[in-house]
Structures are given as C-alpha cells and as structure tokens.
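The form predicted on its own is given below as one chain in structure tokens.
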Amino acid sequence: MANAITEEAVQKTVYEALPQFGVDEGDITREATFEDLDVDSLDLAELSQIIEDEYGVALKGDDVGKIKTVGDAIDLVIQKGS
C-alpha cells in the first residue's frame, strides 16, 4: 500500500533519495536544481521509481521533463497524488 502523501513524507523521500546519486546532503534543498545537483535524466529517472513505489505515483518522461529544482519534483509529487 501506497505511503500518505504529505509534503513533509514527499520531502523525506526525495531528500534520503538523492544521496545515492552522489549528492551531497548538505547542498540538498528545494531551490536547488538538479542540474546543480548534478542529477542527470538517469538519476531522474531512477528516482521517478523510488516515488512510484512509495506513494504510487507515476511520473512520466513529460512530467520528468518539467522538473528543474528539488521542490518542483516535490510539488508534483504531491499535486499528481492528490
């Protein structure tokens, strides 16, 4: 069964997710890009999955395309799920 969806538990996510792409904790917000991040389409894509399987949310090459900083990957994490 599917996680609730909350900002705080979407967050949470991301945030622990993001590390295993090389990411440095510390450099991790939601204004940051993923450009910055040095997260490529592959990580992206890598974390589509993570999401998909804790909330049930699929996140497809279109709405992958529009996500440019941590919060908009949040953000339509939590608009797609509600």
The other form holds:
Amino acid sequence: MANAITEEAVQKTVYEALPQFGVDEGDITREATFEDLDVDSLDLAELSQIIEDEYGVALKGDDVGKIKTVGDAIDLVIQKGS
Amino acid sequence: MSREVVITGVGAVTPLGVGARTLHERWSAGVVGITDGKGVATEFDPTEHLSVKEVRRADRFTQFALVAGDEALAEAGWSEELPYEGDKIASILGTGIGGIGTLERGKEILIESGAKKVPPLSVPLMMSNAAAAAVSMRFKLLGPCHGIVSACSGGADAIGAAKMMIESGLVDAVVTGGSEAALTPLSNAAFGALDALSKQGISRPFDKDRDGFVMGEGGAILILETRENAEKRGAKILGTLKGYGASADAYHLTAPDKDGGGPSRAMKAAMLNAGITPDDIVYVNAHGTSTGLNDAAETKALKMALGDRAHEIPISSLKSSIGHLLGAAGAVEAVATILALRDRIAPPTLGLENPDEGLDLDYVPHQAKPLDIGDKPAIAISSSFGFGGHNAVLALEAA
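What would the structure be for the form predicted together with its partner chain, given that what you showed me was the form predicted on its own?
The complete assembly is shown below, putting the previous chain first.
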C-alpha cells in the first residue's frame, strides 16, 4: 500500500535516501543541485525505486532528465501523485 | 627495437592481509590465511580505502582491484601524475567469475520482492569488466580497457595480454592483474557440487591426503611499462616480465589433461617467448591447487617442459597459504613470485606432509628456503590453469 503523498513525507524520504548514496547530510537542501551533490543517473535510478516503493510513483524517462535540484524531485513526485 | 616490459609497481589484497609485502612476508613466514575452509580477506575493510559512493559502485571483486591499484600506482610513482598520456595507458584485468555476489543478491531480491525491487546497479556491478572499468575511471586511464575472462588463468592471461599490448606499441603502459570475490553461497555450493572443494577445508598441494581446493578471495595489480621509459623517468624496476605462454587443453570442461600436455605446452611457450631454457629457471610458482587431478597433471607437465631440471628447481604453491583465488590467482601469484625472487627466497608449500606417489619434485614443504643462485639471474615461471582447459604461464625475472 503506497503512502500518502505530502510534501513533508516526500522530502523526508528524499533527504533520508541521499546519504545512502554518499551525500553529506549537511549539504542537502531543496535548492541543492544533484550535480553539486554528485548524484548521477544511477543514484537517481535508485532514488526512483525508493520513491516508487513508498508512494507508487515512478520517476522514469523524460521526467528524470528535467530534474536539476532536490526540490525539483520532490515537486515532481507530488505533481505525479496528485 | 624490442620493447622490454618491466614491472614498476605491485599491489595486493589477499587472505594474508592488505598489501603486496604483507602477502610476501606472511607467506614466506609460513602463515596460513585460511579459516574454516575459506580464504577470506578478513583484514580488508573497503570503507578504509574508498568513499561511500565508491564502495556502493563496486562489487567486492572490483574493490579489491581498486585498493590493490592504489598501492601499485603509489609504488610506481604514479599517484600524483601519470607519466604517460592517458590514452597510452591500458587497464586490463582478469577475473574468473566477476561480480557473482551482486548477481546472487539481485536474484534473491527478484525472487523475494519482485522485478521492481532489483537494484539498478546490478548489471554494472556484476559485469566481468567492472573492475577494469573502475580502475580506468579511478586513475584516468584512457587507453584500451577490458576484462580478460579465462577462469582460473584469467589473472595470468591479463598480464600476458598487457605485455603484448606494450610490445606491439599500442600503449606505453598497462595497469593489469586480476581480482575475484566468489566466496558466495551459490559459488561455494556449485564448486562443492563439482567435488572440487576440499571437504577437510585444508589446502595441501601435492600431499597424498589432498582432497580439493580451498576457495579464497582477493586481487593483485601490477604496473607494466617499457624498460626504456621506466629508466628514463628514474622508476624503481622490480623486475622484468620476460615471457608469456598460453595453451588450451581442448580436452575437458573441468578436468585437466591427465598427461599434462596443455600446461607443458604453455610452459614451453613462455620459455620460448622469454628466450630462456629450463636451466635458466631457478624457481617455479606452481598452480598447485590441492586437487587430486591438478597436482598430478602439473607435476607431469613440469617434467615434460623442464626435463631433468624439474627435479632441481624449488617449486611451491601460494594456494597452500591463501587458497585458490580463481581469476585473481595468476596475478596474486605473479606478485608473490617477483617479490620472492627479489629476496632470493622460495616460499613454502604449507601443509605438505607426505607427497603423493609420483609427486617427487622439490615442493619446498613446511618452510621457505633461500635461492642460492649466486650471480645467476633470478628467473621463475608462474603457472595458472583454468576450467575450460586454459593454461597460462608467465616468466618473470627480478631485478
């Protein structure tokens, strides 16, 4: 059963996932770009899996290419889930 | 003019610890790195050497190659700056199986949780070229880059391929070697089903009570370049890769040719390539797996290739100390051989109490012995044979 999509919940999921990929917790903000955080396409594929597992929303294909910042990813999940 | 290939750096991660010298010193001292029938690289903690991201992006077999690579590049004096254009340096690494641990975890997740949960890193981590790719990325090597896959002769075949690349002028240097991390449930069960593993959990090559090999894990890296360039840049030259010979048994998928024909042809080819005769060889680093078939066939092969000289040369098996590292074995053994030759020592075949009938060569039982060779060049051959009937032999000379 997918969890309810709220901005707070999705942000928590993303913020908790990124350190697994080697991102410094202190560097994570909504404005931080994935490039600056050294989060690449393989990391985003893993993040997508975590998001889909929790919220039933897939971050795949063209959508992912447009994501530049942590905030973009959170917003996209909310947009796709609504 | 010929391009003589020299070794200017070595690195290793093995069940005896992290470091090529650690391997050499502990084996020479008679230390056994096998516990409960397995040669685990217990002193290796990837997080001590690699970032969180690097650890996540590498199967254990790749981690071994990266850490051994750090050591080898540092010794060669390459850590700060590469001495050649990046596109003139190749990364050529052998493995027997590749990232089988990653494969097994992915399959477990697939079965238990479904296709959507399979980690996206599964393929890039399990592929057999992953270590070669990771090494090229870590050290910015822009030349040819690929894995060499020939089961338990993979490490030696990679070094042989590297030698030919330098000789041909294709590249000026190669980061080469091999790595393996196959101490996994599937791999253990499968080798067990083949009756290849020692039930006693003891690696005792050439002994009458030997009952199979003990699997180990690890990796080794060698830096190869031309003598001319190495001397020009003032590098410390550890030794020369004089020869490489290889052959196929074309006989059986797993069993060696009982007569030792394939291995003996590889030994002869290596000597021919090196321009040496049996009289020049002062030490043999044997494949010596501790299986009934290998050690008997290998002994026959040595007698065929070396003639009477086979009885005069100390022959020992590193696998008695660390087990069989499969596709890493040839690389780890090449490193151990060059360091042994430098110290003019024949490390021991441990656990050898009673040589089997017909196994009547000098296998250096119990403890190391000095190589009393005077001014004679310190030349050895190191043999690796693999499932599929692959035979690869390196001829090495220490400086």
